[in-house]
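Let's start with one chain on its own, the form predicted alone, as structure tokens.
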Amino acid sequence: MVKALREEVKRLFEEKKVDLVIGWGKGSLPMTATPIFINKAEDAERLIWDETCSNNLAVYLTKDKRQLVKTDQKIGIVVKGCDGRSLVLYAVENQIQRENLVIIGVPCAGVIDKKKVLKHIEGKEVLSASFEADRMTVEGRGFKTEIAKCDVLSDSCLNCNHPNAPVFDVFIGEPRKSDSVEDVYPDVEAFEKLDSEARWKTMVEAYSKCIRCYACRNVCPSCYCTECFVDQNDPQWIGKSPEITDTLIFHLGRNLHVAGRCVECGACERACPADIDLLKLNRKISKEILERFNFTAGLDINEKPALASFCENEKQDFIMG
């Protein structure tokens, strides 16, 4: 896979089909990959693709890197399923010009959550990690442990039905089977079974840990506003201190802003230093959008987001009461 990816990127440069390629490279720490930007063929040797490539690279086409898509250069970008869905969302929302992108798809079997690995080995320092088939091996001073990959996959990967980019120009390897998960929202369904008081208590307990670092917002590919509502002073929507009421307003407001736009990549949850189960509320909104509008974000480049269109046969019970 890695060899094929590198050769394909070299070919794209040699045929002058790209001026820049965004992909993953080896991180400075074990179990990590880092986004890299390649502008010449020989640097393709730096590219990797494995279970550590968790970053959603689509985020580099918006936010502070928005200047990348304001030039006439051709940008190649390596994407797994959720990253590819973000690109579809960007195209639909006119954030990118599809003709200026060369999308390089890779089949995703899930990415690991480093926090889960460290919990599994009781916080020991990992000096090296390797992957083979359905297992990973971590080594450190005085220990070597094998772990089943399914035990340390990111929560976003456990119920993923879209492991391949929905739109691509080049695909490396063979696409993985899609729509193989029957029960996509077991965590959300368990939450919905709680009564209102228990649901509220669960949310307060979870979000009271938030330190308002905004890491979740900063890594989210769907949060690309020039100025976020939490940063506005005139008017000031919420307070700046980590009071639970203001914290809940931030998270609930952000969830509504990405309703019908969240691709469930899990970047927010992996970035959270407080280990908050951020994905559950996002997935709750995604489930509502699917049930009410039969829509899943980022799958069809010709379809408007659910909340940007109107159909007369949509459910109206939330309006009618």
Partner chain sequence: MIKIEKSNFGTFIQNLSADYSLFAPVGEGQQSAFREVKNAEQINTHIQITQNSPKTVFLPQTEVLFEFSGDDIQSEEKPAKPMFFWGVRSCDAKSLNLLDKVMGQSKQRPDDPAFQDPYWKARFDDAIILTLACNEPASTCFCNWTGGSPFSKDAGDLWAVETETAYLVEPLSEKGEAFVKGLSGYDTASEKDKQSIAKLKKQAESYLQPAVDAETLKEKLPQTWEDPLWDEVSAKCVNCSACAFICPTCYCFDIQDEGKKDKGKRIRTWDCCMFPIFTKEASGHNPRSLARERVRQRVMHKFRYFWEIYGESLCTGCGRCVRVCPVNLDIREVAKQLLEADSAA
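Can you give me the structure for the form predicted in complex with its partner chain, which would complement the form predicted alone we have just seen?
Chain only, nothing else included.
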């Protein structure tokens, strides 16, 4: 698979179809891939594709990262299902020039969440890790443990029906058959069962851990405003300190800004240095939008976002209470 990916990227460079390819390379730590930017055929050898490739690479086409992409430059980008959905979102929201992109799809069986692995081995340090179809082996000083992959997959991957990019120019290997999960959001059930007071308590508890580093926002492909409302200082909308009311405004504001646009890639949650369960609320909102509007973000390049369009036959019960 990796060999085919490298061959394909090499070919794209040789045939002058791309000037730059964004993909994943081997990271400096076990279980860690890192985004790489390659601009010549021979560097295709640095590309990898496996269950550690957890960053959503679409993020490098927007925000501050626009500076990476010069006008008229042809960009190749390696995408798993959720990265591909972000590109669809960008196309719908006029953030990219589709004709300048070469989308290279790879079939995804889910990425691992390192934090889950570390919890599994009670915080011990992993010095090496290897992967097989359904399990992984981690080794450190004085231990070697096998873990079922399903126990350490990112929450975003557990009930994913979109393992392949919805839109692509080339696909490496065979698109993965979707598991056709019927109940996509079993993880939000527990939260839904809480009454509003208990929900509030859960959120306050979770977000009090926030250190306002904005890693979640900055790795989020759907959060691409050139200047985020939390950064504006004239006027300044919210306080900068991790005071819980301000922190909640940041997170809940972000939840609402990405409502109907979140592709549930889980990048926010994996990036969080404070170990906050950031994805859950986004998924709860996605579930609402699916149920109300039968809409899932980032699947159809011709479909308007649910919250940016209006159909007469939509459920309107919320208006009347």
